[in-house]
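Just the one chain here, laid out as structure tokens, in the form predicted alone.
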Amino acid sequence: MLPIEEIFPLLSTPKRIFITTHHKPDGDAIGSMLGLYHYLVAKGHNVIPVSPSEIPEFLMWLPGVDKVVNYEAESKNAEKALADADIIFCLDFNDFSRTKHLTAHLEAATQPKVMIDHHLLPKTVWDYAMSDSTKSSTCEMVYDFINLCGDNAMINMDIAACLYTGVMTDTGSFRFPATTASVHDMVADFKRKGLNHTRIHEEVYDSWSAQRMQFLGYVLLEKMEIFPKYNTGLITLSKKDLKLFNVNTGELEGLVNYPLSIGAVRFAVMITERSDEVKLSFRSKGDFDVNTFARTYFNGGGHFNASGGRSTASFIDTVAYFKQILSDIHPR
């Protein structure tokens, strides 16, 4: 993979350009593709950015939202974009797999692929990259992928409030220790040029509905578990769960850090139950190393502090899994 200022020779020209992210997209990978899709526009490039699954609604105000072509609603027309596409801009993950549906698309498809991502060690698949796990998220790197192309001056609002979005959800609002003193460097440029951040705040964690906020009750109250001897959470959340509030997966971003604000809980998990798999998300606080956990035992990977896994093991089978090796781990 070549260094990513490889590619600015070909950016040199108006192309067209795809940009996608990985399935189930959380705020930093719509972030960060909205925030590239509003950049490369300005720079003059015809732009298409593609999510592989539909959009979380607390996500829907975002600038430019209206112009991702969602995969599974629109496969033909996400499929031309690709075919069309001069450059593929892969955003938030480092392996095709991550795309789910798009995977045997991007596999097969011969144009340049340029990846900006933050997760640990990434596939040897791409022809340019930008990969650094330190980074707090994939939107502190499209800013810097900005800045390193000499562009800061055109960072306007709406590039601004797509990444502040996905580094503000992905710090879990500047808490964990991603959040280095460049991440507030940027955030210090963008208040300067303007930015409202306290709107933001408010469209992603103040407008829930009554519902989501009564599912969360439900959630603490009937489907946590605390296991004291191991330092662990667990939520586990089957299909009859989600439909008995409504809720979509969109809606249950940030559920799985609840278990960490009780005191003697080290490790947190949320086991969910989907239509074809089932999705586990980990996060820890201190120096049990999450990433390491979901790559031996659940298929997984991510960060330190933040991963995620997958099982194709029935739903009652995964969580009873994971039960019996909590023993082994026994996070401190």
Ligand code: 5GP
Given for the second form:
Amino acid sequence: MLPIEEIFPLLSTPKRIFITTHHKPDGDAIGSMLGLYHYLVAKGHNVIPVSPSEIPEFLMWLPGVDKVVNYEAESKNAEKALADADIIFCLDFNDFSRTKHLTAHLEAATQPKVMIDHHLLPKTVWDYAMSDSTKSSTCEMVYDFINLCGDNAMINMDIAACLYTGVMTDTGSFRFPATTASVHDMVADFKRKGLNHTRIHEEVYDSWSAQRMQFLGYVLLEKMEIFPKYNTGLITLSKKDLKLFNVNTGELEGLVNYPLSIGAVRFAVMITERSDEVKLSFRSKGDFDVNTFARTYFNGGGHFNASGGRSTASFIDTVAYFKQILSDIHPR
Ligand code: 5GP
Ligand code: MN
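So the form predicted alone is up there; where is the form predicted in complex with guanosine-5'-monophosphate (5GP)?
Entire complex below, previous chain first.
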């Protein structure tokens, strides 16, 4: 893998560029993809952003979101864009399998592949990489990339809004430990350029349906279990629970964090039944390493304090298995 600067000569003439991100994209995934999209388009490239699956509703206001091809809905268009591309950018993931249905297509692609990502333990399948697990978000790294290209002056409000969204969601609104001085410097730069950050917080956090709020009440009252002995809070959601309140998976964003607001809880877990698998989300505060936990027990990974995994066992068996291993670990 070469450092990302080595790609600059290739970008000096207009190229066809394919950008993608991980399956079930979050704010950082779509924010970084669209931030880079706006920048590369302004540089004269022909760019197609492809999301492996549907974009959640709370991101549907992002500038350029209408340009994103959803692989699940338009696989042929996405595959053509990939085949026609000169360069492939992969954002906010470091292992092809995180793109689910796109995995085999990316593996087979022979064009130069560029990765920009902040997760731990990157695979070495990229030609060019910017990989730094100390970074708050991939959006912050796209900002670094634009600066490295000497193009800070090209950052317009479309780029700033996309990048701000991802850094805001990945840092829990600037509270997680990865929120460095550099993150605040970047936000200060966006503010000087004219960013309306209040509007972005409203779009992302204050645009719930009443039903989603009622679902939150139901989850906290009926679906959250606290295990004081293990400093752990567990939320379990079956397909039936989701159907009851007609919520989609995008509306589960942030739910896993609630148990961590309890002083004694150091480890929060959410187990969700999906149509094809059981999804697990892990969050911690302090020094319990949920990246290692997810890798060891649930075929996943992520960051030290935020990770995810999956299980092919049934929902009920997965919950039982989790409770069983809880006594083997000691989150403090
Ligand atoms: P979430 O719980 O929000 O899905 O994921 C939390 C963090 O863990 C995110 O940074 C996400 O990219 C990462 N993550 C989630 N699921 C997986 C997985 O199956 N494998 C790996 N390597 N990382 C994951
Ligand atoms: Mn991220």
